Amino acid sequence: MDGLCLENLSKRFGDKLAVDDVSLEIPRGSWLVLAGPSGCGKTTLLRLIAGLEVPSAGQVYINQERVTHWPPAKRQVAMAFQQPSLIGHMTVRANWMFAMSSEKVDRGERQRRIEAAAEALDLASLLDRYPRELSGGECQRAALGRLLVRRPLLQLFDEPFNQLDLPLRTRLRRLLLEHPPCQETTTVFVTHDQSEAMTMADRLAIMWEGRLLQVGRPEELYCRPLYRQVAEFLGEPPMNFFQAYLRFSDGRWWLESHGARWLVCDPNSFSVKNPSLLPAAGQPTLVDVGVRPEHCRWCTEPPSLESGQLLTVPGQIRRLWYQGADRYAEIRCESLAVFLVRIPADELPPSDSHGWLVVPLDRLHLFDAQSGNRVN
C-alpha cells in the first residue's frame, strides 16, 4: 500500500518505553491526526517516522519502501515543529528557497510555489524580512510556508499551532485542509487539542502511555470509544463517569449503585464486546459508567416515561456555566456525585434548584473498572 506503514514500532529510553508496539497504516493522500495527552508518545512516534530517532524494534515503510534506518534527508519527509524553526540569518524567502534545495525543480517553479504560499499565508510583504523582524504569529506562518513550498512524500506536523491564538489557529487549520498540495500528500498531524483533532482528521488515532488505543473516523471514536481513556480524552466538556455494579439477574442485565437499580436491557439486545469481562449469573462486576453531557437531561418534575428506558436520579444544580451558544449545569446527585448537563438556552433553570437527572439507558458507555476496556 502506498502511504505510510508502521509495523510493531517501539522506542525505549532506558527503562521507559515511550512507544509500545505501534502498528498503523495510512493510505497515500489521507490525513491521520495523532492525539492524546502530553507525554503519551506522540512526538516520539513522529520523530521515528521522520528518522530523527532510531526505533528499538519494528519497521517504517513509506510508499512500500522500508526506510527504518534511512537518514531523514533520504525519506522525502517535511516536518513542521511546535516552535518555529527558521534559519535566523536568512530571510523568509531564502528560508523557503533553502527548503526546496533538495528537490529537482527549476527556479521558475520555486518562485511560483513561493508566491502561492505567500499569498495563502498573507506573507507577500514580509518575504524579505528576517525571522527577528517578525512577530510570533508571522514566524509560525513563515515556518509553515517552508513546508507548503515543498512536495514531499510525507508531511508531519508536531503541534504547530500550539502557541497561537484561536482565530489564527482556525485560519491555519482551514488553510492546510484546503491547500491542494496538502490534500494530495500523506499527512500525520500531532495534537493534544481534542477539538483540533476532531476537526482535522480523516482518521483519528488516540495514544495513551505509548500505546495506540483506537484508530477510526472521529465520529466513531466519539460515539463508541473502546477504552475509558479514549472516552475521557474526547469531548468538551468531558464525559461524565460514575461507578456501578453490572449484574445478570432474572434473565436481564442490571446496574446497581448506592441502593438504586436500573434495568440496562434484556440479554438479546446487550451487545458484548468482550464476554470475558461480563460477570457470571448473579455475580456483580464493577464498571465505570459514562454518559456525555449532551445526552443528559434536567427535569424539574420526575419523568413519566415507561420504566426501564431511563436512568433517573434526584439532584440539585450547584453551578451554571455559560459557554457561548451552550449552557451547562453542574448537578450534584445524591448517589452519583457530580454531573455536567447541557441545558437549552430557553430552559435555563435557576441555580440551587432541585430536580432529576435523566439519561436514556442506550446512551450509557460501560467500561471495566479495572482494565478500562469497553464492556457493552
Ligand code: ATP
Given for the second form:
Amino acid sequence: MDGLCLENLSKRFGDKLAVDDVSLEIPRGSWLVLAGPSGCGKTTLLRLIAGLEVPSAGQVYINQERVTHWPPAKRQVAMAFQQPSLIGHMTVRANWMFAMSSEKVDRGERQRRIEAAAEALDLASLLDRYPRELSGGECQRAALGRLLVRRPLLQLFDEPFNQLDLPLRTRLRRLLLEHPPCQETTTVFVTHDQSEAMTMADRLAIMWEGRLLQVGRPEELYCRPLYRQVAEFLGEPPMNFFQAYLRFSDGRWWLESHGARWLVCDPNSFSVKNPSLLPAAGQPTLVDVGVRPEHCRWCTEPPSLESGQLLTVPGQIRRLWYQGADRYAEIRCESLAVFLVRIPADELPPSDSHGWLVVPLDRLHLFDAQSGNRVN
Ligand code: ATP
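Having displayed the form predicted on its own, please output the structure of the form predicted together with the named molecule.
Next comes the full complex, and the chain you just saw is listed first.
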C-alpha cells in the first residue's frame, strides 16, 4: 500500500516502553490524527516515523519502501513541532527557501509557493523579519509556513498550534484543511486536545501508555469506544462513570449498584463482544458504566418506567455549569455519586432542586473494571 505503514514498532528508553508494538496503515493522501494524554508516546512515535529516533523493534515503510534505518533527510518528511524551530540567523523568507532546498524546483515555483503560504498565513509583511523580531504566534505561523512551502511524501504535525489563542487556532486548522497541497499529502497530526482531534481527523487513533488502543472515524470512536480510556478521552464535558455489577440471572442481564437493580436488556439483544469477560452464571462482574452528559435527562416528575428501557435514579442538582450554548447540571445521586447532565437551553432548573436522573439503557457503555475493555 502506498502511504505510511508501521509494523510492530516499539521504542524503549531504559525501563520505559514509550511506544509498544504499534502497527498502523495510513493510505497515501489521507490524514490520521493521533491523540492521547500527555506522555502516552505520541511524539516518540512521530520521531520514529521521521527518523529522529531508531526503533527498538519493528519497521517503517513509506510508499512501500522500507525506511526504518534511513536518515531523516532521505525520507522526504516535513515536520512541524510543538516549539517553533526556525533558524535564528535567517529571515522568514530565507527559512522557507532553506526548507525547499532539498526539492528540485525552479526559482519561480519557489517564489509562488512562498507568496501563497505568506498570504494564507497572513505573513506577507513579515517575510524579511528575523525570528527574534516576531511574536510567539507569528513565529508559530512562520514555522508552519516552512512546512506549507514543501511538497514532502509525508507531513507530521506535533501539536503545532499549542501556543496560539483559540481564534488563531481555528483559523489555522481551517487553513490546513483547505490548503490543497497539505490536504493531498499523507499526514499524521498529533494533538492532546480532543476537540482538535475530532475536527481534524479523517481517521482518529487514540494512544495510551505507548499502545494504539483504537483507530477509526471520529464518530465511531465517540459513539462506540472499545476501551474506557478512549471513552474518557473523547468528549467535553467527559463521560460520566459509575461502578456496578453485571449479573446474568433469571435469563436476563442485570446491573446492580448500591442496592439499585436495573434490567439491562434481554439476552437476545445484549451482545457481548468479548466472551471471556462474560460472568459465569450467577457470578457478577464489576463494570465501569459510562454515560455521556448529552444522553442523560433530568426530570422533575418521576418518569414512567417503560419496560426496563430506562435507568432512573433520584438525585439533587448541586450546581449549574454554563458553557456558552450549552448548560450542564451537576447532579448528586444517592447511589451513583456525581453526574453531569446537559440541560436544554430553555430550561433552568433551580439549584438544589430534587428530581430524577434518566438514561436510556441503550446509551450505556459498559467496560470491564479491571481491563477497561468494552463489554457490550
Ligand atoms: P506530550 O503530549 O506531553 O508531548 P507524548 O504523548 O508526546 O507527551 P512522549 O514525549 O512520546 O509523549 O513520551 C512518552 C514517554 O517516553 C514519556 O514517559 C517520556 O518521559 C518518555 N521519553 C520520551 N523521550 C525520552 C527520552 N529521550 N529518554 C527517556 N524517556 C523518554
